[in-house]
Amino acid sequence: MADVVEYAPQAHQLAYTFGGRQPVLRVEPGTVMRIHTEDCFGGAVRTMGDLPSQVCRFPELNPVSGPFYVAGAEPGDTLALHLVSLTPARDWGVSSTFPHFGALTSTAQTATLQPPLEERVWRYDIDTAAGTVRYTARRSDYTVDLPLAPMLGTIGVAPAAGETRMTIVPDLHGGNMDTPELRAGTTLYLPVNVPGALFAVGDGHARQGDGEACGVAVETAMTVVLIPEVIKGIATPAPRLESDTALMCVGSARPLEDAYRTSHTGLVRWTTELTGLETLDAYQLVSQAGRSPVGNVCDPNYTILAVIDKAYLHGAAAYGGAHDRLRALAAHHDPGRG
């Protein structure tokens, strides 16, 4: 079993930006890392009476653990992060509505005349043994058990050109993408913009629906086991994901159709690179075989994915088979030990 490097930050060590911070740890590629993360409220929202506007200090929301310096990563390379396991660190999670945040409320960008939504908190019971997350209505006795589906809402690297971005923003550096595809068994590919890449992770969700409509998932602290790898000399223009069965390109922009265009342009170009297809032939294949799960429609940028099953690509190997190599390395690691 591989040795495990563990990082558990104190509250004052949490980060709220990508870029603009010194690394907390230096690791070698191939290192198995166990990283402890806080929820998007920094653990301050614990009961239904804890309104975020009262118990959280703005703009210190969406904390991440890191950044981590990966030895050998240089601008122009690609950082691969393989998610080995995601385990809720609490037996509860919380969600909420905000007066001017979420897909179905008036915002400064889309102003309407109706009153703002009420700020309200829901508390969810998380049963890891049963694999469930229990929804309980606030204004009735209605309950339903939903499948536990741990994911990371936020993961990214330092942006280019010395830029600093709030952790709530998704963009070319990754960030708050809020896609349920960021689950255990997935490899995320990110551009390396600065020496060491300086990646950070956080914003664990016990589960989230596509789109994260109200703006808040079932937020919980998470224990993240991952393995970084550096892919030398190959640049990645925007975040990409690979599972055992699919390739995915991430687009983050406003309006939503531009996020759609960004993700699908990326997937058409990636398909062209992997198969040798001419651009319009690849466009046609993606048009008929692709899928478009939505990450979020509430953050400063919206996020949508373009997905194609690898079965349609005749065995083409992305990044020289990095996902399979990391999968094999993860198979030798028991995330419950170390």
The other form holds:
Number of protein chains: 4
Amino acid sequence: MADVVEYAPQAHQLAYTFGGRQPVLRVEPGTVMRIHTEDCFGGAVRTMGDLPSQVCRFPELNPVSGPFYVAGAEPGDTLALHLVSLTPARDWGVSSTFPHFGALTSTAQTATLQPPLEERVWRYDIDTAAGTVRYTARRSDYTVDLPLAPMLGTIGVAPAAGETRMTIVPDLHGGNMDTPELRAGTTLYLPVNVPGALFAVGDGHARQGDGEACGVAVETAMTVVLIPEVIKGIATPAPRLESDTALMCVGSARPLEDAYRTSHTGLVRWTTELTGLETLDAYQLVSQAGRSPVGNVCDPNYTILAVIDKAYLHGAAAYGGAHDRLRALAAHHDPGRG
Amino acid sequence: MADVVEYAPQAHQLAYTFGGRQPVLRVEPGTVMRIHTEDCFGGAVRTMGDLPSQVCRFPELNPVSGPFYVAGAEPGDTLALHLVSLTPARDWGVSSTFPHFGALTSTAQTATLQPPLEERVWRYDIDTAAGTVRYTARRSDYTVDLPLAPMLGTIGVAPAAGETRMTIVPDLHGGNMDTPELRAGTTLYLPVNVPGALFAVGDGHARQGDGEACGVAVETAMTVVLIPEVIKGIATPAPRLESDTALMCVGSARPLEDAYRTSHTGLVRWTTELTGLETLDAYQLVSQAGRSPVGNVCDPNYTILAVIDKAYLHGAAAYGGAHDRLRALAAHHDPGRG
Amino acid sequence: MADVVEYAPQAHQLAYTFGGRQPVLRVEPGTVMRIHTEDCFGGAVRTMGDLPSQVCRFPELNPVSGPFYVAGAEPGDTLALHLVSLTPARDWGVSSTFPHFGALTSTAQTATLQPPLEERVWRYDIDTAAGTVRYTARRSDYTVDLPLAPMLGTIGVAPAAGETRMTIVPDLHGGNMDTPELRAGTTLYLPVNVPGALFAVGDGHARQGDGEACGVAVETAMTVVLIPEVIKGIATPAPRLESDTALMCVGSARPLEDAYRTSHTGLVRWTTELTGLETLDAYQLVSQAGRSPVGNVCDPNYTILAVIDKAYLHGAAAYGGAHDRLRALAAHHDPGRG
Amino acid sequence: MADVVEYAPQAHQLAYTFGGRQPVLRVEPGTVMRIHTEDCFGGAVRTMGDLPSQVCRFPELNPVSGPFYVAGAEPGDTLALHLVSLTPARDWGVSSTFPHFGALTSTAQTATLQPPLEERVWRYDIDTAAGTVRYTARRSDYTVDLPLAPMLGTIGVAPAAGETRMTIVPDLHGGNMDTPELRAGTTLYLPVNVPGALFAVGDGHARQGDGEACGVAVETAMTVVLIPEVIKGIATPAPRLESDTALMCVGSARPLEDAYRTSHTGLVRWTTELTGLETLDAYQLVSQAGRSPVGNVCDPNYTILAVIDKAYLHGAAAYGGAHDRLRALAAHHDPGRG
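Could you present the same protein in the form predicted in complex with a further copy of the same chain, rather than the form predicted alone shown above?
Every component of the complex follows; first up is the chain already shown.
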């Protein structure tokens, strides 16, 4: 079984940007890493009385652990990050409304003269054994158990062109994509823009509805086990995901149809590369076979995915079979998974 | 077993608008209707040489069968349409690109100076027994079988405010919503804007990817069995769907985030009505439990749904249990289903 | 001096749709018409206590006078409407906020869970002699005189494809474009979709800011003098305007950039036709010389214009010099103008 | 007459980001600065054969001169930059199409499967004495003189929250706003996010149409004379402009209606502060009196302004009369202006 590199940041080590920071650790490709991540509030929202706008201080929101320098990663390469496991590190999570943030309120961009919705916190019980998170209403005694479905809201690398972006932003470098597809068993492919790639992770969700409507999922600290790998000489234009059964392109843009357009043109072109299908033939196949799960409709860019089942691609292997290799490596690391 | 009212339009009886037409038939609520629908090209695209822009004549696109007058339906009521079965009426379907139509091309609204993509037709084999539709590439010998998943692209009623809309448009009256959730076993709730509601149906798809990226699904003539019911005295503000397991609100708007906003505010309000949850409590529940399947990203309005599993609503019954009643009626009609 | 055909509708004759109605009058091309129009509230909002949502009854909003049948107009032709004069018919106008309508509030499409802004009416004094409208605050004693700048919010024809649209909607048939460029001295070109064109006019504004931010201008009854002309055999794809100095294309769409795109592709193509410039050369010229006044950012479609000064087009004459001919005709009719 | 601080960067000193760089110069508030700026292509496009995608190297586009450290500027203050004069530094300028960039083409965000428009360069003669720029078509012998109207496309400060943004991006820190209102005689107000503010300027345009439709104005090197001032203790949420006659709020966002919403809510709130008008009263005044010139519809965020004439604000003085003071200082510096 592989050695595991462990990283647990202290509060002052949390990062709030992608780019603009020195690495906290240097790792070799293929290293199994166990990374502890704080929740999007930095752990400051613990009770229903902890209103985020009062206990958090902008821009210290959505902290990530990292960045990590991956040896050998050079601009033009692809960084593969295989998520081995995501385990809530607490038996509770929180969600909230937040003034002028979310899909069903006016916001800083979709600005209106209306006052914000009431700021309110909901606390969830997380039962890892039962596989549930328990919703409890604030204005009545309604409760209901929802399936536990751990995911990471935020994974990214240092952006291109010398940019530094707040961790709240999803874009070509990854970032706050907030898609439930970023779950255990998935491999994320990101562009390498700087030597070492400088990836960082955070914003664990015990679960999330499509679009993260109120802007805040069931937020919780998370123990993340992942394996980075470098795919040399192959560039990746925008974030991609691979599961055992599907290939996915991530689009982050505004308006939301542009996220659809970027993710789907990406998937059409990837399909073309993997199958030899001519472009319009691939467009047609994606049009009938594609799925398009919504990520977020609340962040500075909205995120939507374009997904195709590998079964429809005649066994084409992306990135030379990187996902299968990483899957096997993960199983070797933890035979109970994989 | 109930008597079945059958309707099969002749070519000259096809309708191209919602509103502005006399009913072709008057039916009592609870009637089992078997309706034959043409495909979106009026059956004119049969081979790969039949380019839609040449063989079809605007605005004679996307024909519907109807409208049907449902006895007793008055403005302010809700029309429930339970889809009992959807059966492709041919063993083939077609799809195509169409000049300046679709999500991955500039269009009449998203207008650019670029020439259109090549217009091209794909023909699919539909194997109802095997439950497949066969994709065949045009520029290579690539084929792949996709699951048959029949749905109706277009169902609607006469619009409010005396409007008449082309059948290509999805809006508050239903119309060309192009969502795969409109499948057999589903009940659609629509507002009644005029006496008799005047509903019509068409645009059968053997299957469709999320968003109908190229603007055209696997189009086929369809035999539709459905049951209309009138829910007196309850208004429905926008189209809603109910399956055995879920409740859904349909949003059709541009940009796509506005479709998300309208469908999700609709679902939050409906959840509030059904559960007694206070509004922000319902917002929170939908934010964590909601799903948001994409309908279309190509029509004059884009369509997205907000969905919640009934399991999370403590058994609340929408419209007084209309779906279950219709489900039972359908099973009675055809014991092999239900 | 030409005879003038006068039309003043009674309340029950006001129209609330384009399309779907019989003409109220048949006129010959070249006829000078004096048409009386009600304000967007049908005259029901006269004091600050008359809240529109209470004194108006949806969908009886934004009434127009007409439709008028123009002899000889056939589908494929262009209808030219030259605005000779616009004179407020009252010495007062009103504006208001309206629940969930306007640019700086959530709306039916940009739906949020926030309550609407307060509904409030402002009454303006119109001083035609001084050329002013007087703004008076409601919550303080602030007043200020703004220039009187009469315009028509709504002019349109029966839509194509058998559609009927509420008068509140701007689209290819014209409608509620709400652009200050629709002022006296301007010629509007519209497509003819049905025999007689069936044009109608209404929604006079004593003045309006760019975008009509709160959704309601300084609304007033208006006396409109105009001259219709038919331009045979020339189709117009979308509304266009011509003043003594400029040519303009109107784009109405959502999101607002699509209105920009449609108006500007329209102007590039029109420039190409008028000057012989190759397409990209015309694109370049419009990019440096074009202006883009905002019409409305509150109606079901948003409206923006693309404008180029005729001085930059080497004296090209649109529609065979129709504007100059109508200008001369108007001057003949009323030598004090022109 | 005041001393003038001069700055002319060498090629290797040009900056391509706001933030992330050390200042090139420290200046006292009130200093008259003469700054030389390169054009958006770094001067590399000089002939019609110099295609930007070939002679420029991403991300070295849109260079700015600076950043400059303004003594005494601290986070929470406002930086005022008064533009004294803008003088083209060459007697020629260039424009071009650029692959998948501009308003009338699909782009990286509004992604389609269509090939890009042809890349083409246009060269303009700038005649400062005559006050003209001469357009010359590439595919015919058409030429026309347009008014010289110098402006700066890009002015900004280091962003908040530790971000570093490419100079091509307009946002709350200013940046590539591309509005013709940034002309001589105007004062720009920007938030101070870091000590010294670290402002930089570039991207001179000999003129530009509204929206910069093709994505590239008449680009030229520019000699910029400006005066920085620090307004202590007053925060500015987003860029604002002041001319002798008007106040303006800048909104940069996607979709374009969000730029309208942010600029207009900003102007309503500013009006409220300056006049004591209650919020809805100010909304009403802006709705009738406001103008909304379009900046750009091509950059990563689109830009639109909300403008109100000071004449309608009863002589309210913004920022304690900063613009008038700077105007006087500029006149003192150069009595021929002012």
